[in-house]
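Shown next as structure tokens: one chain only, the form predicted alone.
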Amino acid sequence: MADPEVLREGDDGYDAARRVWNAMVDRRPASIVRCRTAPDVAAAIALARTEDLEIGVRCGGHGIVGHAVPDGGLMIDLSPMGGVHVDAQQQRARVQGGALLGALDAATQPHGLATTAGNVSHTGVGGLTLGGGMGWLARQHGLACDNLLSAEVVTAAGDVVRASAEENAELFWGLRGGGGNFGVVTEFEFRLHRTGTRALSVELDFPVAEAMTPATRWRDLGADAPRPATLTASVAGGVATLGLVWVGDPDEGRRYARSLDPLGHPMARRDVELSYLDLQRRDDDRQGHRQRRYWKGHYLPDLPDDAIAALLASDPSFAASLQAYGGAIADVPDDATAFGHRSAAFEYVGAARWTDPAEDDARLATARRSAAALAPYASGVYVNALSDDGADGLRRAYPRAALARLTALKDAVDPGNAFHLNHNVAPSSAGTVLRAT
């Protein structure tokens, strides 16, 4: 078996391999190991130990902090591992650790199948799933991690193990929401669902100054919305957009979309029937790799009028959005997976994007200020929405009991904290972040 390709500064492909989604991240690893197999990953971990290098793991490169790119460290680049194998009869998909969501959708949709897979097709399957994995199918079929059946994992010791409900069950629990703390996942096995191939998007635009009453009526729809419907809202540039995404029979979606009529008279309305694949790709350009980015997130157990007012008061240069939870997400007990925010009604994400580095400080300050206005109404945060939140963010991402259990798992599988370039659950023996040993 050939050794994995190793790139160092000056090599062809080095700069492309270190470039990630957030253009603010401009770090230079000492080595980039482009892995094609689980043994390649084990060899990369061994190389990091030999050369005393920090380890970053890249899949889609969407992590806002850029943990995948360790300055002077070793990047394990999984992007060559992008294969997807579908068993349509058994409704299963085996997905390599470097695959993007678009590859998963492209392989499953010809069979009328899908599983929960984010909202942007160039996101990595790995990072999305390990953090929990919200998407347009989550209210019908659960989060991405709820549809994970097994995972092949390379541990800090270089062992290749499989985790499932029957094998290494505690590791399996931690992989479903615990992030990249416990090893490098080189293969995921997912449950697929017969979703069909069509979707409907409905969006109503209101001037922010006139949006309070429409927004409260939109919120009230969430209590009994059917599971194919995911309510969505955004505020940017002085416009509040309220609506929903429906995955399934568009005619049924249009019938349900009549419930939006009482919101009032929008200045614009868009009812768009589209394929599920196009739904998954529609934000790809806006979410491309050319821009500087920063975001903040919250989980909201409900959405009182004061929270809506705070949302509508967001700075016009800043994009704030809400996406409804509930449905199948809430069916799963809080302690069944490391992801534990099952009672959230909405997820808030406030995102800034720009191109001029001279604007960095002002943009970050605007994002922090706008998100802070929603903090009094929050019950936690999605770990994949954390940015520079530090230990406080980790405590918001995981309930106390879950964090204690994650720490015990870390003690068992990575006591040296080799995998600490993430939203790190440190082992109890590590008072500080340790380098790979």
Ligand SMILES: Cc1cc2nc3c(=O)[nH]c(=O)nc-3n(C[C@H](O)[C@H](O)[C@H](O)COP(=O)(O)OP(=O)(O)OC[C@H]3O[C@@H](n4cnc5c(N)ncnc54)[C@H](O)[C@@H]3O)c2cc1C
Contents of the next structure:
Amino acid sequence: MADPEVLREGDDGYDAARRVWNAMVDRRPASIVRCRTAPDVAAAIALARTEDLEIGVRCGGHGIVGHAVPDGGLMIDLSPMGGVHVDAQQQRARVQGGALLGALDAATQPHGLATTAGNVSHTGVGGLTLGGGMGWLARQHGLACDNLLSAEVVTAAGDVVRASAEENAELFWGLRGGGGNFGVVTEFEFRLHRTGTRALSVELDFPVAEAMTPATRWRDLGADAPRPATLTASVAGGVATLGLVWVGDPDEGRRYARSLDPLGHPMARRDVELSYLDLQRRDDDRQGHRQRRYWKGHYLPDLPDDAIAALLASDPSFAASLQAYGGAIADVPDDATAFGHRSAAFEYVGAARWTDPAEDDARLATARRSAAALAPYASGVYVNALSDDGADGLRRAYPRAALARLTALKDAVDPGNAFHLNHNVAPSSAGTVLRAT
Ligand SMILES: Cc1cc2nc3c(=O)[nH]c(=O)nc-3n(C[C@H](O)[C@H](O)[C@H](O)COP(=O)(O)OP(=O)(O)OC[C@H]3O[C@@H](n4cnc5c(N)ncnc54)[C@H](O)[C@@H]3O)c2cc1C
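We have the form predicted alone; now please give the form predicted together with the named molecule.
To see the whole picture, the full complex is given below, headed by that same chain.
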């Protein structure tokens, strides 16, 4: 078998391969190994060991802090592994480790099938699923990681193993929420659902100054919302947008959307029926590449009036959003996967984007201040929304028992912490860490 292609500074394609979604990430790996197979990945790990290079693993390149791109290290670039194979009869999809969500949806939807994937099609299946994976189908069918049936993994030792409920079950537990800590996943096998192809989005805009009452009424819908509905809210530029996304029969969605009528008199209302594929691509441009980005996240177990007031008081230059959890996400026992926080009612993401590096400090300060106002109401954070939160972030991302279990798994499968460029679960013998991140 041919050796994988290796790109170094000055090679054609090197700059394109090192660029990721967040323009704040501008790092130069010593080597970028473009992997096409699991043995390529094993060869890349061996090369990193020989040359004593830190390893970064890249799928979609949407990790907020850009762990995928190690400065002076070795980037395992999985983007050539973007294939998806659907078995419509068995309702299964086999997805290569570098695939984007758009490829997954494009392969499943012609069969009227889908599985939970995130809301922006250029995000990677890899990082999203390994962190948990929230999307418009999650209240009906669970998180992306809840639909994972098995994974092919290249370990730090270079072995290619399978993880599922029956095989390497502890590794399978850790892959479902524990991030990229335990190996390189070269194939994900997902369960698919008969979702149909239609969706509905309803959005009501209110001036922020008049949004308190509508927002409390919107919040009160949450407890009884049917599973096809995901309540959404965002606050940006002086406008509060309250609404929902419905995946399934749009007429049924329209009937349920009448429950938004009592929110009040919005300055604008958009009821949009669209295909599931268009829903999945709807935010692609707004969430486009090569802008400077900074995110903060929280899980909110409920949404008291004071938290709503804090949300509405967010800096207008900053986009704050809420997405409802519950439904099938909460059906799964807390200890069934490394992903915890299943009792969250809402996920909060505060997102700043800008282009001028001279604004970096001011933008980060505003983002931190706005997100800190929600912290008193938070129960934790989604690991995939962590940014510069350090060890404290990890403690917020995982309940204590889960973090202990993740550490034991790390000890077993990656005691030398070869995979440490991630939200790192360090092995208990922390002295063996290759290098500080
Ligand atoms: C625009 C945008 C929209 C988003 N929307 C959602 C959403 O709707 N729902 C949601 O849950 N999250 C969402 N996220 C968060 C997203 O899940 C994380 O940013 C995730 O890390 C992105 O994965 P990636 O593969 O694109 O990123 P990468 O930067 O390529 O990977 C991130 C990390 O994941 C690990 N990793 C990735 N692939 C593999 C693999 N195959 N094997 C081993 N380790 C791997 C590595 O540690 C890597 O550093 C969004 C992020 C962005 C930027």
